[in-house]
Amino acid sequence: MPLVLDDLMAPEAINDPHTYYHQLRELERVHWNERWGGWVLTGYDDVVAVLRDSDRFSSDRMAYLETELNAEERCLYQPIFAVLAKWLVFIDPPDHTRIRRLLNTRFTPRAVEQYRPRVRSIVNNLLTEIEPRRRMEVIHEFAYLVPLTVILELLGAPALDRDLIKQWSEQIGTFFFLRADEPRRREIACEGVTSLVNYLRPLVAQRRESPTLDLISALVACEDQQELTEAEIIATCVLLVFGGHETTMNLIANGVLALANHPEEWDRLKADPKLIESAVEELLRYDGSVKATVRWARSEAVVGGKTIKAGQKVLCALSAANRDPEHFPEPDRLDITRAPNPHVAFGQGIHICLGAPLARLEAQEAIAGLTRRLPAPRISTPTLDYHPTVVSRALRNLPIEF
């Protein structure tokens, strides 16, 4: 049956997106969705543009969400809207400038790179509790250990209960992760919030007592000279623990599957350790963790040859954008030595991904471990089973075997 390409949550779209956005672009780069009520860009000139332009495009998107709930919804749902509205994935200047300029200089390459030898450790020890089995379930085996070990560590909460952020990241995740008509999704996300706040704020608290050199503490610091308020701070602790393993945990998990799909590019890095970095890169653009991301027309604007009206949303499909062939010859063909390799999978202009540096260096210390101590697996599953979500590419689970 031809793909109802007004239908974002259609099982062909969630379980073969870039086919899907293929076939969209084919048929009109700059699309009015009936269905979904909104704008889907799928060619990178577009996304870039859209990206990039701040001004008239907003990331506020917890106050369009307000506008359309009704007083009993927003009373209801407050507590997640009181957190994520805070994130700096959901606001727009001059509050984005300010959060971001304070966190920037703990994110840039050279302030990441102190914790490879970490996550080189980490990775280690995993693999030397895998490598005997000969088999794994990938994703709560192994790819979300590795970034929420570190982003704890970073924190400096290294001994809060990792079962229990799961849990409640999961919960959180059901606000993105589940359709709109979900039955109780955004109360299972509200649980979620409010819980992995109460298990923060004391955390908090206590550094506001007795500070240490961690980066709850330099928020801390921060609130002292009126830069940041409490809210704020557990706001950012809370999207930094949530975003900080997640999407990480999705790329990993994701690099593994397009490896184990193409065991020559495996065998490749095997032998080649050194082309790690630009394997990384290749697998962000292949298939990376962030599908799309939503932006707002402030104003009236032309992308594309279409007139988008103030108000409007806009999705900036960053997988489709990723494999566009005008800008990347044979889209489609995994090769881990691809140059130039401009991909978008960080997104772009002032919300490009705050953490991307350290996310780069979590997947390259995930992926050679895995590469350099093991043969190329074999996915031990018939089916893959995706979480249904426009925004991420995020697998239930990975079985592979050795």
Second form
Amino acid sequence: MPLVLDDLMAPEAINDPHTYYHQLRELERVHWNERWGGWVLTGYDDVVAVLRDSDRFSSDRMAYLETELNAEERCLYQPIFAVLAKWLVFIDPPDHTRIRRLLNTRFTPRAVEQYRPRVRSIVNNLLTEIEPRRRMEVIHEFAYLVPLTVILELLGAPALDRDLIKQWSEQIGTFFFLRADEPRRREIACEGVTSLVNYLRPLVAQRRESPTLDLISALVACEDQQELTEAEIIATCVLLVFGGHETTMNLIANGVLALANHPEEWDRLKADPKLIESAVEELLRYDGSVKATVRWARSEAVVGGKTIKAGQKVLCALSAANRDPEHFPEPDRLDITRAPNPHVAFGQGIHICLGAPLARLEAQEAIAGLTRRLPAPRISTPTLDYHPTVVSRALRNLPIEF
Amino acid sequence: MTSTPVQLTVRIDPHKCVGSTMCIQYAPGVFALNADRQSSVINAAGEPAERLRAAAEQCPMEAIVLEDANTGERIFP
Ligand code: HEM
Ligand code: SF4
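Instead of the form predicted alone shown above, give the structure for the form predicted in complex with protoporphyrin IX containing FE, please.
The complete assembly is shown below, putting the previous chain first.
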């Protein structure tokens, strides 16, 4: 086996994960990666089976990570663990069930629909400014502003602080997304977490004094009912700020790139805006923003004919599952009318993305606004540069002309 | 005092269900996980109509379809 297939961070894997995962899937759908020290799953059925089996596959990655660190490192990581260990995405039932239920009501498709007019107006205001320039850098001038503005308004955090919050959130990302290019990633992430916590704590205290209709007030009300602790509220807010915009920002950017590379699909969407829902599902499948997520086996399990031992970790490659030819005909073809399209870009099982309905809405409004107002763009850079992470499919920037 | 129960038919779209288990938490008398760990209807009349409706509303995928059993009218989504 060529050794490069064991290197999840090889430039080939970062720049073109789809080809990399095709090669790996052809070799072995359930593959032991010696270098990473865990199993890598690239087949649709195996990824779905593991993600739906939360009894045997734990999401408690902080517990796992702690076993990989020595005492001194554990101490250094403490500020990060204190918050991330309470993140919904990193906890198992019964705590997961309790917190997920409290939050779920606010994020159902019906509940988030009320934000659509607001999202549409944010998109339109941005585009009114951008349109006459005939060029933009998609990520920093457009893609991040839509979801970040929305999640801050939803939480009840002042929009004034947007740039600061963006910066702290990026700092957390160096840790969360396993950024290999950043040797100081632990210090940076600690700084990000601490700053965001210090920012949120007074906000939570203020809502405790005088509640409003925002999400922080709703969480504080749960605290009164002893359904949530203060630490859980703060951790949840950090997760929502962080998870609530980076991923959607990347989806919008990856989506613009995919459509710019397929101008016929851009024009098709422009001509028939009703296609926007299935178009966004296809963009999620084709080049979604979360490439993979990790579980560890609580007990021995057989997956795709291989025995996964208790305590071993498993990388569920969502991007690979989404292009599994056994499940999606012509998986490498972008088809904005693909149906059915049961992609796993938001995961599967009990941890299915809480923000999926909101992310869909935001991406629909962003991509619909772009295709309605602009002609198919050209990418104005010869090389695309991706952040070197296993988890996130994230361009550093995306300059376009139109 | 008795209230006339609304007769509902319940369906789950298997292309949409992601096995979140939300519906099972809200209406355990109606839904249970099948072998594929997707939700399935074990007893359409297993919960009062309000709970069934609440379960359908909590589904992150809107995979649960409710119809009036008598008129066939779509009630959710
Ligand atoms: C395109 C955008 C997004 C993508 C691709 C995405 C992807 C994902 C994935 C794959 C998971 C599951 C992780 C796992 O199973 O280990 C997840 C969980 C989660 N996401 Fe998203 N996400 C997006 C947007 C959002 C938004 C906008 C929010 C918040 C408003 C959000 C909040 C969350 C939360 C709280 C969880 C944890 C849910 C749980 O564990 O029950 N995400 N997301
Ligand atoms: S709530 Fe929806 S997605 Fe979750 S298990 Fe029930 S039907 Fe499936």
